[in-house]
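First, one chain by itself in structure tokens, the form predicted alone.
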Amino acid sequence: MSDALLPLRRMMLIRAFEDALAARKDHGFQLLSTGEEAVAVGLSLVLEDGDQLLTGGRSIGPALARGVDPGKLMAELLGRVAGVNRGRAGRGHLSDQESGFFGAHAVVGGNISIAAGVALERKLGGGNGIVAILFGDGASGAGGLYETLNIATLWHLPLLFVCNNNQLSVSTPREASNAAKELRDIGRAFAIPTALVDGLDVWAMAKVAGELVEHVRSGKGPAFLECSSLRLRSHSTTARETRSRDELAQLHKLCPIKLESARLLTEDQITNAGLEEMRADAARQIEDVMAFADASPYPEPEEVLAHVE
């Protein structure tokens, strides 16, 4: 598989993983990233082994893109002991620092200030690893974001702020939840480099994110990236979809997997048969993922108070 096909393969894996999870009756409360895969994959393409990524509660896609083991992740989401956190964290607090995924946070905006702490540790430790915090437009009005931008700028922290603007805070349009004309204007107020990128284009995402990552990695302080994307599912597995079928049908035409597939076909980098094989390969991987998770038991009751202080 050539490097040109790697982003599509990763996006297909995320989609297959989440579709399989959502199809189960025991899926639990999940926030899925259908339509936002290019943001997670494009960002992860430019992060290195020594870097750490933090996210909000919509963490499954970013965790997979960062390299968290799919089998252990599925086991975690299903509450099994083979999970990356022994089934105790779920998607709201899962963490795998060895993979460069420092962790998720179920509270909107809750991980933004924590990311500053991780970045401060990197700066004081003298390492060259950077930190990226991925949050949604729903967190763009949180006070913690502005406080963190302030201290990150004052202290020149190696921190990249990545706002995944999927246009909705649950069902509230972005324009009704934040007064900024553009969300990247938030970063401009602190005189740090900012950019707006098409979050449906995985290569554009990687290019622009890579430029800001280079700024942060060179010791010049934080940067702010706004990614314009779309959420093609309802807010959560328990939330009612508020958009009409016609509206969703139009939005699905902008699916990043469809867009990348079409580009590769147009440029003769893949055939229709090749695309089908990639989809089939993703499906086979997820079958193995499910088998691994289902083979793992639930935690024993005696574990309920473990790691609780």
The other form holds:
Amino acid sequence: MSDALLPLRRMMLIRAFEDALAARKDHGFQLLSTGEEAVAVGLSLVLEDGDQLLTGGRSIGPALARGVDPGKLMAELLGRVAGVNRGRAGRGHLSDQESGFFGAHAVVGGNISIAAGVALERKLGGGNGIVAILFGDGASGAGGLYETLNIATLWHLPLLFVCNNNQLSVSTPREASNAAKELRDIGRAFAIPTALVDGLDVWAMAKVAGELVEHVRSGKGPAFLECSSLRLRSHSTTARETRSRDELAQLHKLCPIKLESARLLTEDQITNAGLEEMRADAARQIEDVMAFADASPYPEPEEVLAHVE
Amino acid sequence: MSNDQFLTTRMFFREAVGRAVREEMEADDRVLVLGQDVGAFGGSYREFDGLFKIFGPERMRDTPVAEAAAVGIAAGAAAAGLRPLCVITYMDFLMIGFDALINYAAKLRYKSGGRLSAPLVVKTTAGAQGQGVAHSQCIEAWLISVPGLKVVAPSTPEDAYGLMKSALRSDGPVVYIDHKRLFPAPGNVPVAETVIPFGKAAIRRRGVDLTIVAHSYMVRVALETAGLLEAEDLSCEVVDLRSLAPMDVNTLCRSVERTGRLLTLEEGQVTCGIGTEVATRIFERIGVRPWIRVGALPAPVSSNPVLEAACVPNADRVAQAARTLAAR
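Now show the form predicted together with the partner chain, given that the preceding structure was the form predicted alone.
Next comes the full complex, this chain leading.
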């Protein structure tokens, strides 16, 4: 597989994974990232093995992009003991630090200061690993962001703030939830490098994130990246959709997988048959993922008291 | 074998805290302190005097006034492998850090299936000393119901030293509660390095008629009460909890089985309080005994000296309750 096709392949895997999960009746409630795959994949293209990614509750796409084993991830989301956290964390709290995914924390804004702590350990422990914290526009009104930006800047922490602006905080539009003209302006107040990138374009994501990652890795302190993306599903699998069918149909034309597929076709880097094969590959892989997860049992009830202290 | 293990040295409570932190920082370079005014200033109560000179600004790390982020950063650093001591000036302000402490750190080992933990110590200062409604509270009872969280509250310099050492070696998270009125208190502390394990109460005074269970500064009030009542031929046993979670139910039960009566004393609120939990744990095991609980009146603690004194327990109030209990 050529590098040119890698981002699309990864985005297709995330889409197929989340679609298969959503189709299950036993999945509980999930926060899916349909429309936001390019943010996770583009960012992960420029993170390295020694780096860590933390997220809010919308963790599935980012965890997959970072390289968490899809079978163990699906098992985790379905509550099975083969899950990365024995099925007890779920999408809101899963972690797999060996894959560079330090974890989700589903209290909105809550993981931002945690990520700064991980970055402090990186800084004091030496090495050139950095930390990226991915949060939504919904977290941009929370105090933890501002407190952490301040301290991370004062302490020159190797921390990249990545705001995935998917335009909606449950039902509240971005313009109604944050007074800043652009969310990147929040970073400007701390005189750190900021950028606004088209989060639907996976290559633009990788390029701009890469520039900021380079800054952070050089020891010059944090940076702030706003990614303009779209949430093509409702907030969660149990939340009401607030947009009309027509509006959603228009938005679906901007799907990052469609955009990247079209670009590759236009540039003759792939054929329609090639695209179809890629989709089929993803579907086959997800069949294996589901089989792996389903082969694993739920935990025994006795496990409820394990690992409390 | 030398006799060093029996030698003690006199020091203030605040010095005992500082000694424990210094020894643990010398022994383990993963230990660092972060919080407001912990650096060159030496801590709000001078409990870190001298440490900045030894360890410098990287490990005695001043933070802005941002408790939520301070606890969060400490929790994240702990999860990543450091052993931070996060200092929250007043316990009232710990409320601002509850998400990182309770939703993240206390649940981390559980939610990761044992793959991550947060060996974090939050040191905070409780109690009334003229500072008003949002600088005086004792909210440790809120904390002991959190699975995964350990809570200790020393009353003597020796315990301040030994429990801090245990806390910094624990796989945490731990909330270590000191008290404004205890910092200037002197006491004997072993010369030799010693560690006091969690979950061990201490009997501070033997007695036969009733057991007073207290922690932190209220242990001193309990001892003062026992002194007052001795003149009335009422003999009080005083048990210092030291560790609230885990709680030493064995020692508590043995004491109440001997004396037959229980008086629980705390500076915080009695509703869903430490005393209520103490009584419940004891009675679940040995059956119900006569019990009275004493704590702050159900009102905020004002900085007004008259109202503050009226709100928090003193020896006279405790003695009155003890007399009532003894008559049952």
